[in-house]
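Here's a solo chain for you in structure tokens, the form predicted alone.
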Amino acid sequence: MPSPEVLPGPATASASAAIPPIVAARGVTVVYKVGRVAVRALDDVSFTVQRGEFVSVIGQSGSGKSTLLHALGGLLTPTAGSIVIDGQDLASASDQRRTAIRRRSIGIVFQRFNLFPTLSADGNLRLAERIRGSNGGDPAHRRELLRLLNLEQRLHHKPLELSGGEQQRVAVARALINRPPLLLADEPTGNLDSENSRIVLGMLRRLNEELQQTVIMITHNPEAAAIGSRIISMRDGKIIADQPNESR
């Protein structure tokens, strides 16, 4: 399979020649059907992500920013374009082939927590170890990521005697309890008061600056964006900008 096309952004452009993008989305482009009217929610977007950058895209409803993470997250397939995840062609792929990428390399958080509410915070990520094919899974491994999320001491707590921002921590490790390369946040702080959200858009920072963790968020709140060494701007399924966030 040939190498994809690199497409450089303004954060990255000097490192890419040497090393293949984690993220290369090429054309991509995603159009529903209404009835008769045909709704461009993507339109012709283009971008790369180098590994261990945390990108912000950011843009209110409407914008596409929902569609393209569901795109990079091989959720659905794109009407045109490719989506090249870690060496390999998301677009292309069957079904089997896609389900197989995302279990390897891409971890999603999503806005709802998603827990088993009758397993305690450390059942739920050996469920999510099992899912994803390791038995025995990596306690050193688990350790480390309940430790930079502060869990710790909430280790055998089921979700319900959890706060909202426990939970989403919860769920972010449980997203990245098979090391993927790449991390996806969708949303990760729409159902947090300010307090957890903070708390929250600081572990994924730790993660980030500490485990060099790629991370992709969307988010409608600029304060919640300016978190990402980078930010991308949407607009009508479009990216208006995309800029190097020079206040981190």
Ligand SMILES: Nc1ncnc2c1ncn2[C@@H]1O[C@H](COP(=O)(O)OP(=O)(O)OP(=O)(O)O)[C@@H](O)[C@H]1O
Second form
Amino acid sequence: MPSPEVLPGPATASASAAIPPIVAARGVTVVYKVGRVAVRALDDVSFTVQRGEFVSVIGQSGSGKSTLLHALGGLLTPTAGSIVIDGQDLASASDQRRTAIRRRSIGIVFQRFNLFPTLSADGNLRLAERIRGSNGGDPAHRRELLRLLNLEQRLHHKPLELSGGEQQRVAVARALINRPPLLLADEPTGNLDSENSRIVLGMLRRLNEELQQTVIMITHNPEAAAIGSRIISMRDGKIIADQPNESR
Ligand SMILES: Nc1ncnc2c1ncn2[C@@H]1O[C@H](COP(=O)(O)OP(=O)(O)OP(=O)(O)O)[C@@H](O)[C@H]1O
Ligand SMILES: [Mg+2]
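What would the structure be for the form predicted in complex with this ligand, given that what you showed me was the form predicted alone?
What follows is the whole complex; the chain from before opens it.
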């Protein structure tokens, strides 16, 4: 009888190999042209992200972090390379198709909260549900998000009546209201004081741990990056390190 080592691998190993990654970026290059000057903001970047990961992307100012996030979010078309999100090829998609992919599969949170100032927190969430074409949304999911983000008592406040941290939590809820499999966040605590940063980061972590939300978060703050389960470091448009975060 053969030893266990020579038998085919366990079912879980072959099953996990068959699960496509939520993000597959290959050879992604972005060159910005400003007059005669060409800036290579991303240079041949390749990586994959599996469902349920929390990836922190860290690097100095100008290292290409936002450019990477914008490319992953379908907000810009790379000069070269391919990006497949949730099985859908972004780079070769038409503008219309890219918008459809973004609405279905990606939620984005920016450093500035970008809420509609005249709408309440609830109004901002309902608008996102309508834009993305869901019929009245998913009330159970909405309740769960509001509970996790501790916003139940703030639903009827307008953005100016909310603290920075609360506004950012509404922005996170809005990004997730239609259950996108991928959440992208660009310096989500960049405009927050340390207390509000701590609260927002804690909630992103809970969303990841309790709802298995896949998150890619950009930050230049090593403390914020430490909430990720994996840390990608960038320099001069390249990935210079990509490691699991043992300390989490
Ligand atoms: N729209 C643009 N046109 C021309 N150059 C750009 C543009 N956006 C970014 N760049 C350049 O590309 C490089 C990467 O910029 P990017 O915004 O991706 O960096 P970043 O890592 O997000 O920096 P920060 O931490 O300051 O936000 C920089 O050199 C920047 O000057
Ligand atoms: Mg940036």
